[in-house]
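Below, in structure tokens: the form predicted on its own, a single chain.
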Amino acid sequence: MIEPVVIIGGGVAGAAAAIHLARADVPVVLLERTVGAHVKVCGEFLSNVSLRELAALGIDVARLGAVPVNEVRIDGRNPGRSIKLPFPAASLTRERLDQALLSVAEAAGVEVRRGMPARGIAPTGHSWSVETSRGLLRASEVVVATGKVDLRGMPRHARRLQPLVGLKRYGAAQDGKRVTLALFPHGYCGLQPVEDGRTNVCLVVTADRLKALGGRPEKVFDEIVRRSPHLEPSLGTASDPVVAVGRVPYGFVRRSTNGAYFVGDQAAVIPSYCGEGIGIALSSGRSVAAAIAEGVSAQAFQADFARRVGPRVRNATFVSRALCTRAGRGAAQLVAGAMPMVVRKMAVATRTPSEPAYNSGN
């Protein structure tokens, strides 16, 4: 019996990898720890890279209700100047996108096992043993696509990275089809329209600042309102639930592996203001499927992917650190107001580069 490739995680990266592998006639089992779609701390921005990758997977984002996004604005105490994005973009909730991707995966022949988290993996000769909540699975290869949650015994080391906490909730609809980047002391917040007349409000704040506010996420939203009162209608209310993820390792890039393939946020974590997290996830899913189908080792794949996305993540992380400082916030608003071309060039420079054409045996 041919052992399948086991993919751990049914988010964007895991589902994309599963679809591409199944279409290459590789048997795939995908493990998803949750039973159904749920809210995730994600900006939900679909860049031109994401739109291209999703179209290749057969996903029509317009039919799913995606909202076109064509402008970006950088706000401080007052509204900033709107700048036209240099590429097409859209916004779609992860609940709707993730469900659509898993449906396509199942239609392609992927065996999707929901409500079945993986607890650990171990090499066994020329294959793998995957420990799950329902026993052991044998796998020819393992793809780790667990997003912001690390698999047991495989933490992403981020000791030198800035400790930031991600928070998210949905607010009322804002005017226009734009992304607003609101700057505030110790963090920044992104607002953009999503389907059903809502606004995705997703922010990062330093762990120290959240601790100083008593660990209460709603206090962070209150600070944004005090600094930028014009955003209050879209920021949500105390009754709107907040989801959080602690100490996101923005700037992390995995350059080596234990023999498993790592994709999505397990491969690289670009700061959220770039709006390219989904693009990296989809691109890594396509790339890992090509690598496995052509016999490219996990280490060769991981090193190559790090070479491609590393410079973009590094530059974006530098800007992210600056945005959490007073001087950096002032500089960002000055540049956005006086030199919008710089903002557009930065948007292009943080997109995911095309995947390589692997040669069998590399």
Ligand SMILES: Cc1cc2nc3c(=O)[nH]c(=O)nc-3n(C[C@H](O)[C@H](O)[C@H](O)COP(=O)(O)OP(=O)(O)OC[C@H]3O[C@@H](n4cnc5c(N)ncnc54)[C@H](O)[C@@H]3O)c2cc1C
Contents of the next structure:
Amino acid sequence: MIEPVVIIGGGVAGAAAAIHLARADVPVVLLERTVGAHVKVCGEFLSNVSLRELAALGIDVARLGAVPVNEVRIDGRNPGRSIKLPFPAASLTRERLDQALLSVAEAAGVEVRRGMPARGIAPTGHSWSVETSRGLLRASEVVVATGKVDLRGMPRHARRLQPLVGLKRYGAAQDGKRVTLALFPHGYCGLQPVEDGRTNVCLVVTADRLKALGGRPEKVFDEIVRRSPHLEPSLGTASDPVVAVGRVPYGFVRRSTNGAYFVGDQAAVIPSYCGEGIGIALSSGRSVAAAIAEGVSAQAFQADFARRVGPRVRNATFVSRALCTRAGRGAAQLVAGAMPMVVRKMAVATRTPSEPAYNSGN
Ligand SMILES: Cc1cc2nc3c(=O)[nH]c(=O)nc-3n(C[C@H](O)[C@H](O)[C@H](O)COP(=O)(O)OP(=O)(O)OC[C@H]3O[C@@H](n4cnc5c(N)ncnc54)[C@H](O)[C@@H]3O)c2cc1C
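For the form predicted together with the named molecule instead of the form predicted on its own, what are the coordinates?
Starting with the chain above, the whole complex follows.
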């Protein structure tokens, strides 16, 4: 019997890898720990890279209700200058997007097993044993696509990275098809319209600041209102549910592996203000499928993917750290007001390169 490739995690990276592999006639089992669509801490901005990768997977985002986004604004105490985005973009809730991707995966022949978390993996000769909540599975290869959650014994080493917490809630509709980056002490927040007339409000704040606010997420939203009162109508209220994720390792890039293939946030984590995490995840899913189909080793894949996205992640993380400081906030608003071309250039410079860098067998 041919052992399948087992993909652990059914977010954007895992689903993309599964669809590309299935289309290359590789048998795939995808394990997703949740039983149904759910809210994720994500700004839900789809860059041109994300849109291109989704189109290649057969996902029609417009049919799913995606809202086109064509401007960016950097706000402080007052609204900033509106700057036209240098590429097409949109926004769509992850509940809809992730569900659509898993449906396409199933239609492509992937065996999707929901409500079935993987607990660990172990090499067994030339294949793998995957421990799941319902027993052991054999796999020819394992793709780890668990996003923000590390698989047992495989932590993303984030010692030198800035400890940040991600928070998200939905607020009332804002005017315009715009993504707004609101800068506030010790963090930054993105606002943009999503389907159904709501505004996605998603932010990161330093873990120290959240602790100083008594660990209460609503206090962080209150700080944004105090700093940028004009945004209050779209920021949601204390009664709106908040989802959170701790220890977001912006700047992480995996360069080596134990033999499994790592994709999405398990491969590299770019700061959220870039709106490119989904682009990296989808692109890593496509690359890993090509690597497995061509017999490229996990180590070669990982090293090449790191070379491809590493410099972008590093530069973006440098800016992210600056945005959490007073001086950085001031500089960002000054640049956005006086030199919108710089913002447009940065937007382009943080996109995922379109082609895998590796071209060898192993
Ligand atoms: C605050 C914030 C805002 C962001 N905003 C944006 C944005 O606007 N645009 C953008 O492009 N990117 C954004 N990102 C980044 C983006 O959300 C991620 O890069 C992207 O979701 C990574 O996709 P993934 O498939 O690797 O992980 P995920 O989407 O997190 O999917 C991982 C999946 O694995 C499952 N899983 C976990 N553990 C197991 C297990 N043991 N067994 C089985 N299944 C498991 C989870 O349930 C989940 O469904 C943002 C990130 C943050 C923190």
